[in-house]
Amino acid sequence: MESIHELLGYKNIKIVQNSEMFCFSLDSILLADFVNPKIGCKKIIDLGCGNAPIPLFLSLKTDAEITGVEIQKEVFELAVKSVRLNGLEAQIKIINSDIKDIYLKTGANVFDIVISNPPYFKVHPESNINKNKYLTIARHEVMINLEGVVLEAKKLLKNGGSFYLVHRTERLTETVNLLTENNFGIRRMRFVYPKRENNALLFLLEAGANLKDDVKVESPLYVYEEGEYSQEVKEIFNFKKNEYH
């Protein structure tokens, strides 16, 4: 059933969800917070945008044109409703399309920023595939794999443009190797820990197209402290537009 929620604590930003189909994840919000649109940023694209939490969040951080790409028609429709509900049609455009070769529709080497919260899990014969097709496509590499996302980002980005993604730590080596093979330089990284006593579960990464590595590892991000969201996560949840500009 469809419902309308506030996008966490962001006043006046609403998002349309369907609990039986697709709801945005904390990972997407952490990634959107990690993205740093620089002065002069004109065009951003989110590959696999779901119901558009990242484009909606980024509307608080930048006036750049934002494109979201979502292959699942029903989820795409949720994203379109969310954009319309917030009156952001002039800034955010949602495309119902496969990520593969999306550059043929949007133009090659025209984006300042490419973002992706890709499916985390490879598909094996023994994979525990969710019976919900929407969650399966969001979580498992049934439509596109990590290499495909990196290759598309390379085609979309301007020289020196930034590629942002979030992924699970067990795939860090694979991610770095793919980026290196495609002439990306690692610029920033941040590890996300469920709690201080846990190992890191996720990493946030920024890479530059046709740039050399210049890696800055930022301070750890802890999601929970003392049984509730950490102060930093609470601040992300209550991000205000005037705090960024």
Given for the second form:
There are 2 protein chains.
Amino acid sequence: MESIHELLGYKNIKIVQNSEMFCFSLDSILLADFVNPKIGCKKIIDLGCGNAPIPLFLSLKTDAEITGVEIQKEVFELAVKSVRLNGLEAQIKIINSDIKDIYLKTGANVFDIVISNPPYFKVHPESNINKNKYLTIARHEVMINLEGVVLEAKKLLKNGGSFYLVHRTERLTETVNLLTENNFGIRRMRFVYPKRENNALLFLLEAGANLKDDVKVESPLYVYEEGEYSQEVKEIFNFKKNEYH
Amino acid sequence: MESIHELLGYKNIKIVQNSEMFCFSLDSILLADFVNPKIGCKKIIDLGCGNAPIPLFLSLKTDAEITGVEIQKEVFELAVKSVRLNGLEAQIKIINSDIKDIYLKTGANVFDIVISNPPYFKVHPESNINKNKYLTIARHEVMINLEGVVLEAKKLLKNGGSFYLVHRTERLTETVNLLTENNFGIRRMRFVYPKRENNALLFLLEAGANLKDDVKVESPLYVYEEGEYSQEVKEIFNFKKNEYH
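Could the form predicted together with another copy of the chain be given as well, to go with the form predicted alone?
Everything in the complex follows now, all chains and molecules, and the chain you saw is the first one.
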């Protein structure tokens, strides 16, 4: 069923969801919060944008042109509706396309920032694939795998541009190795813990294209504290954490 | 000046220090706490053991035979004194030797666990090397670098044995790459934050020799909370955290 959710705080951003098809995840919001567009940032692209939570969130903290790429027609349509609903057509453009070779449509080495909340799970013969086609493509590496996403990010970014990624901690070693092989230097990482006493489930990462590695591991992010969303997550949702323009 | 410190809790372990030469660091104690000798663990080696805080701490939680290797004669002598002072000569053996090719003395592929708190800093022409010779060798990669330590660990470990390391976060990418290249699979990581709101300064890591990667990132470790040692660090020092035999 299609419905409209208020995505975030004070600018009253709305997002079109479909509970049978695609709802945005907390992970996307945490990644969008982690993204830090510098002064002079002109072009941003989100690879696998779903119903566009990341582009919508980012419109609150940058004037850069934001492109979202979504392979699934019906999910792409949700994204387009959301952009229109918020009157953000001038800033956000959604493309219905495979991520692979997207640079042929957008241009290579033109983006300041590439973002991806990619499919998390490898596909094995015994994979427990979602029966829902939309979730299968969003969550499992059936259309593109992590290496594919890194390779496309490399093609899209300007020299020194930033690649932002959220992924599951069990893919950490593979991610670090792929970034090194493709000449990315890791700048920032942040681990996301469901609760203080849990193992981390996710990591957020910023890597620079053709830059030397200089890792900073930022303070941990807890999702829940004392049985409810942590103060930090509440602030991210209400978008009161920073003074954005 | 040489002095005797009470290292840790209930078994009343003592350690001989020399404030002009070598004092054990918190890092070593956090690493020793992170080490988890499994049932059946027979042989452990600590590469660059300093005045032996890690072997001494580990004697409280394992009956395995523990070897410490220390290249600096005077620091080696402190370690030997500490082992004697605690009457642990039957369990802990200290060797005065370079780490490089230590397997020629101990045997290759015989250890269940290899531990190292290695020199943290690369040596550059402009390095701010400690004037104190003992600290220079302990902290800077003048005698061996990280790759050297990983290569020796690989030679020393049994198949599936564990390599434990503490290092600074800015060396994280390099560490992950070196472990992958040498066929280690990362099992556990833990980041150490001076305070809740700081970036992590160190990571603790366990990797398995010739094992598939399966990373768990454990809950963050804070050193200070509210202006004093955190409860966890106090418990590690007092050695009350777990019920060891």
